[in-house]
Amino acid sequence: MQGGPLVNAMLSVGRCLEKLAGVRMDTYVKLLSKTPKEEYGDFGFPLARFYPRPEEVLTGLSSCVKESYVKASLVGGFLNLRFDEKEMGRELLRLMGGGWRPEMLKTERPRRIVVEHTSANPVHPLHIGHARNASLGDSLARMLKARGNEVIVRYYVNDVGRQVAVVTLGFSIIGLSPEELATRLGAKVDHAIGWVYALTHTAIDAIAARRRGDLEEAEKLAAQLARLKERGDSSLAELIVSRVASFDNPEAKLSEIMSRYEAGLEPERSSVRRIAEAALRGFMETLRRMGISYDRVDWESDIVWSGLLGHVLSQALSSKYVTKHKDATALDLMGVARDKVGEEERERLKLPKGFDVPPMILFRSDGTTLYWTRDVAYSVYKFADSGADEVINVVASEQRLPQLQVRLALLGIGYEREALNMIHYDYELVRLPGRAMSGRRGEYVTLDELIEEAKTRAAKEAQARNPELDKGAIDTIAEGIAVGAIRFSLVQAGATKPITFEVERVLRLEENTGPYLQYTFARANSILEKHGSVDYGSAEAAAYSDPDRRALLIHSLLYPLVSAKAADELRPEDLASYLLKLADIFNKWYQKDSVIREPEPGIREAKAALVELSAHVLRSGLTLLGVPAMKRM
């Protein structure tokens, strides 16, 4: 009884139209849909368009199908499914007396599967843009696994390249640790090292422009200056400008710290690696308060080290791939589409048709590689090292391309299965209202400084509703709820739509928000301590006769499909848009419908089976996309 009354009789009729009328399981799940009408049943499927006699196969389910609370009937070729309510109501309130719940389907087929996501470059800390990859990706990971896959959630360190060399050179002129320096600044580590990252490359940057004869920009960059100073030490702050200002060549000494990192040589392997761990703690200290944990940290510079890196490029210089482009060693990458790409793979690779697909360059001139060579190591790595039968990237819509590339360059140098099995789990930016973000100028509001913000104003709202708590309670209720809030919104809208993160909306009660959610399953909760333990036995399977309450009971029923199918279509917006269908289905019947005070205690204990069922689902679902799930508000 893995799904439950009405998702067993679903599947049940499923398996029939497999045997009657040749549909695919997968077709009819995809296609079974809310009846436009109430009186025509609660669920239809298109039957017409598959087999041209319906009639025939309405005249055979009446026999093949075991479950007798499914009536099965035909209107304009669609096949609509009616359930009674107290014929399952009744088999529900059995099931939910030994102890049964619903929850996700389990899939007959598992895989292991990597999702890689947030990996966030090791120079600044975390903003609302990361905490959406990170949203998005635990909430994959979680969903994966609760459908019975094998999940290996990553995290890529990128250690290798100019970013993390131009904070080096900021660190090497201080002569001061990461640790020290955020003593110093009074900062938590990631932020210390964020200021050193955007005050180095800016004045990077503005010698660049002022030598170059841009004095426009030359001054927009001081004045930028100017404002990191405030921000931080302003001693330091000179320090580095004026250090940077002596060099002849600024960009030689990062090429210098890039190639000698990348060769795994002394200081840099030590400078350089000592400060992207000091800048991954601080990232995973912002993480775990949201929830996010990996099973494995990957390190860029041991793809580098290992020699993975050098068998893979060699691979790459001795197919037949290789050209030159723009004067550099590179992959002819249309080559590839050309010779291996057929209909099939166009499609699992997300090739569009008629799309130039720019060459790969391998390396630069120095003999320093790109990062999108490292990926193509990383992604053989990837599958070598998990045993994935798929991995999937959680990476922004901007890489597409670069995305793309690596899968045409694993394709072209041997690696079919990986470069069919890798998914680019793409999603939007995110907005913050009159700000522009920059990293490398420091312009950005951190994730830790939203949470804070957000739980500033949930404890507010706490401490009125519950003034009773001490504070204690009320910092934990608002971190749940700070939380909740911020993980909800980076979900909700669906991966390919932008967002505008506004705290003050998403924190909203009465709105399709997580503490919205939150507060409904807080509700349900509170209805049950009230009520106490409910006697399944002495339940009345025919108060669910009532409208509002057959609602509530199809709708949370339905929960191990819906979320079986989010999860297999990597959709948590999905998810996230049945959950609040319940919580509104719930909210209007609870408002008007007591539970406590209803007189007969047949009815009474009906609807606390269902207030315990609708809680549940919450819950559940709730957990699956991140969001702390809190008994109180």
Contents of the next structure:
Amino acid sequence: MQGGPLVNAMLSVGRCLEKLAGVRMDTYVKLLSKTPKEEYGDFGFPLARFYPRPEEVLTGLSSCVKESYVKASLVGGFLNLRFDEKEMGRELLRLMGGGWRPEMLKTERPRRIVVEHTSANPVHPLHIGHARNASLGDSLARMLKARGNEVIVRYYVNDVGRQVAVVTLGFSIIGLSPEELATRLGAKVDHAIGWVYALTHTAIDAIAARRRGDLEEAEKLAAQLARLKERGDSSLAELIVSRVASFDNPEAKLSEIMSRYEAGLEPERSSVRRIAEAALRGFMETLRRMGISYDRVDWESDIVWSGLLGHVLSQALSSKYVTKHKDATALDLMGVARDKVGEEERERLKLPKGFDVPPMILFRSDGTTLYWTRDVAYSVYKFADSGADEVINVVASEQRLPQLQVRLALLGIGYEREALNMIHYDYELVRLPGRAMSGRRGEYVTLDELIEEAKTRAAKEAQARNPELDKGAIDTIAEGIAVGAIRFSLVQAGATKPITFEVERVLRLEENTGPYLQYTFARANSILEKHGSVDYGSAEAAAYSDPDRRALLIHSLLYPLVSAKAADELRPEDLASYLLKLADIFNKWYQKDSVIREPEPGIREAKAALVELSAHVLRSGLTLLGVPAMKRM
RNA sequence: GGGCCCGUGGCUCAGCCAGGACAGAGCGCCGGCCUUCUAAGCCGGAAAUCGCGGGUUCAAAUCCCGCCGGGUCCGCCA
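Starting from the form predicted alone, produce the coordinates for the form predicted together with the RNA.
Okay, now the whole complex, with that chain kicking things off.
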């Protein structure tokens, strides 16, 4: 009975269609949709497209489907279903009286799924781009879990490589720990680290530009340095800039830090790691506010130091795809594609036809490894450590090629199962109006600032509406609204859409936003509080014949199926638009039909049950999207 | 040059994979609704050659081909 009266009846029709017309269940679920006109029925399925004589099916259906409150009819090749709201309503009230509430349908084949997301480099604070990654990843993880899968959420810390070397160099110059600097700047520790990173990186680039005679670029970078200096401590900034300028070869310094860290030598082993850990603490503080958490934090350096990287590399070196690319040792991925990728694999790997995949360089000529090589080893680790059936990497779509290269490399060195079960969930970047965001230059809107800005606005509104509430209560509400507004705005657009980030748009509190949904939930909750507990036994299902109540009833009852589909298709945006529609229907009804003031007791209970039903769906759906459902706002 | 993504009212987007049974939502604009469960709401209105051109089909925003515009990737960077 987990799907509830509506969804179960729909599914029984589906099973009968499978039997009678050979229509596959998943095809049926995909194509079943609301009818455009009320007179056709509630939902329709284009049966004629799959079966030439739909009349026969209609006849067979009546004896096959046991739920008597669903009636099928045929119009223009469409098989239409209409639900009898009174009979179905009685069944619903009986179920709700027994404690049933709509929840996502559980999968029949639970899997163990790793979701890796966020994985921001520990060199600058989280910005809105990371927030999109984290919001999508967290919503996916919540949805897959609700679907009945075992989900392990992992964060991968890229602490090996040039970026962390740059920030480490910066800290070695100023001679302070990240925490000491944070105190001195009066900033959050990851913000302090970001400042050092941008300063050091820009200083290095400025020197390089000057040395190769690109004066225009050098000038631009000098101006950027001046801006950065103002945002922090000017004497420390000058120290960094002058010391970097005094180096004969800054690149050699970075290279030394990188190779010593990769080799696990002190003091780099401790100093680099300490900075990365500090940054990560800052990230986690912010992410916790956003309601986002991880089961495991994986360190890139551990993959190297544990010997796993060496092991995977030796497997790669003994494979037949080893080749040379401009003197460097590489893997011939085109060769892998030729040998091992048939039509089915091409599909699963998302390898475009006629695609030219460059070889994957395994080592730099100085012997250090590259990010991609380490990522191959990490992919193996993710499967092995979690015993995963499937790994979902939430990674921006600009990394499509490298992600594909990793899959092909896995295939080439014998990790076929891993290669075919690793999904790149890609999303488009968030850009600022008129300019790109850049961590290297310190050009970004941090997530912390954005949350605070949203919170300030929300608090103002909340205080005006609830003058009797104290500061603490307002603060809690404002925080929930801020998080809800941000998270909802980042998952409601399809992941393939590039988002241009405008503060005004994200922080809007009106319709089509997270706060609109939160507000709807609060309204529903307010009714329930005033009404008290619902007496399902005395509720009269006849109340549901009213068109607005009926629409709310049917839309709410669709939740188990809609959410399951959204989870399977990895589409949180579908859940978002379903909830918006639900809120629209609820508010429309709310406006003209009072529950509390309903004189007829049986009708009043039925209405209250309807509020309970839709409020439950709202809360459940909002929770999956990471939008806090608050009883009051 | 090649691969991938995007192009739908002034703005932001849904619908495209599974062609009909949608041209839909929100913002903005114009006009209404608070002695009644939270007006962060509701009701009404104006506003679209679905980037362009071909093709397939009884039927194309949706499929195919070719263009145009925007983004992104094609590093011994991460």
